[in-house]
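Only one chain comes next, encoded as structure tokens, the form predicted on its own.
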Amino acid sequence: MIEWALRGARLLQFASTLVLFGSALFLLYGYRSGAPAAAPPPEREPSWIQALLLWTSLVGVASAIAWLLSESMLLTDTWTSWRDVLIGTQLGMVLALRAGLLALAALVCVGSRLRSRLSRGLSMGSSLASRPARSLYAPVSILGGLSVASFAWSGHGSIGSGSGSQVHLAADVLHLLTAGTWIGALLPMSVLSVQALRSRSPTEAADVARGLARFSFFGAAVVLILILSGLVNSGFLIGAGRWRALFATGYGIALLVKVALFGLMLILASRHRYRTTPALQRVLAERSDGAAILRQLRATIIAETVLAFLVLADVAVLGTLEPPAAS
């Protein structure tokens, strides 16, 4: 029960984290709200914006005491040891280090929704409320990029000695911050879609078509190296010459799931980048009704969170097994 209760809290803490990250990236190169592209960017930020933000950042905090109090509990029978898992153990800094990132992401997206209410006061010539709504996004990308990457000290990446092991290590950061940039972009896409066949307004479609365009230009490099990297990982999880284990033990089995997922994302994605993206182009372009293709848009990018969160669940049950390479 305690094992799934862990796996539970690994799930939230890596949902909650990279959506923080890779949503936040994505706002910051490839939202721009309704301007043209040689507009200046929005004075403030939409409240679903803040909210997804401010939301993620504290279920990562929460996640995180969780994790703890899940480990503490599966190492020494009982949740008061929590001190000791939390001072006395490389995971339990890691921990505290994450959770205090994220809590400080959470401060900075309160402190852009106490700004935005405040400059509702105040003229638009006020140096507050002529801000730009894109201060939020860069702290909280890079606070939630270091706790991302922070993951890499909590797993099986943060195993072993000896200069193969920086490899590893390194291998395991790329694989988790391309990883957040591919999913977290998914759920502002996802509202972005929603909104815009909802109020059938060219403008919000313009959204959805400049942000898909933007992470397109982005998605080859981040699929490379997301391939590249898990490599390099499975090779030394998996071990030199013991690629039967991958259908013979459960960490290889579950690696095997995630690869399939992994595949049925790439081909959505591919979907979008090949053939839905430069069809909502060239409606927008002849200023047609755009509502059949961003219908297609919203099943697809919501089928793409949906297997995205799939393939976070499995990673969460991959850190508990132990790999072939270590027994």
The other form holds:
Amino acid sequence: MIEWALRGARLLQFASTLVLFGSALFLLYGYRSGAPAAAPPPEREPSWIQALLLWTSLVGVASAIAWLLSESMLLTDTWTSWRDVLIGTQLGMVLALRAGLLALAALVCVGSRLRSRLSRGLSMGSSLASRPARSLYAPVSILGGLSVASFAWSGHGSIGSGSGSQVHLAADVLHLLTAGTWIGALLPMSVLSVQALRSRSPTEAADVARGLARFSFFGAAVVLILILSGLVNSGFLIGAGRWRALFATGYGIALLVKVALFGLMLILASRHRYRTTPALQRVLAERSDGAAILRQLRATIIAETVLAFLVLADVAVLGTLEPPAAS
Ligand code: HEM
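Now show the form predicted together with protoporphyrin IX containing FE, given that the preceding structure was the form predicted on its own.
Now the complete complex, all chains and molecules, led by this one.
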């Protein structure tokens, strides 16, 4: 029972931290940045963006605490040993560092909200109103990125010693940051596509097309690094010449399920890149009705987001199973 509580805390921690990082990064490079001069600057960033970044950072802090308490329970049969686990283990210290970074991100979000309220109150004109967006996304991306990278020190990524372990650690950090870049962008893109379909506003449809095109620009590199770093991770944790363990151990089967889910995500992502984005750009250029394409996109991008959540659920279990190379 306690093992499932730990896996639940890990899932919430992975989901909130990767979404915080990936969505702040996406908003920085893919949302209204480089919008044509004619497009009116936003009065202020939509409230769902502030809410998304604030709540993911707060859930991140709460799930770090839940992870610590359930791990303490698992290690010592009582959660009251959390102080010893916190200061006496690498995991404890990494969880404390991550909770601190995420709490800082929450403070940045609250500060941005107060500032935009203040600027509205003082009505100092749209230029100031649109500035909070930039000063929100950049620091939250950095704090989120450091939190995501820290997972390498709280999982199997830090197993082993010697030069090999440095390669494994570096591959794990790359794996985590590219995973966050991809799946963290899916939630804001899902919201933008739902809103564009509901409002039928060409500006919002253009936001979706620009976001998709910007993400596609990085997409191929992100997927390639994710696969290569995943293979390096697998090499260290399954072990050379032990591929049969893929089919004969709980760890191996969980990894195979993960790769299968990843394959389904890749099919949907390729469709977005090679079919949906060009089609949406075409209807916008022709000023014709993009509702049919937006409807399709809404379905496939939400499906890709659900698959991403299932990959993280798999990872939440995978990291608690003993890798074949360790036995
Ligand atoms: C969307 C795709 C993917 C996402 C979101 C993802 C996410 C993650 C995350 C968050 C971890 C860290 C787990 C931890 O610290 O406990 C991880 C570890 C890992 N990933 Fe991935 N990954 C993806 C694709 C892949 C692929 C394609 C492979 C294999 C080729 C792979 C192989 C691994 C392995 C072996 C680990 C180490 C697990 C452990 O700590 O025991 N991943 N992945």
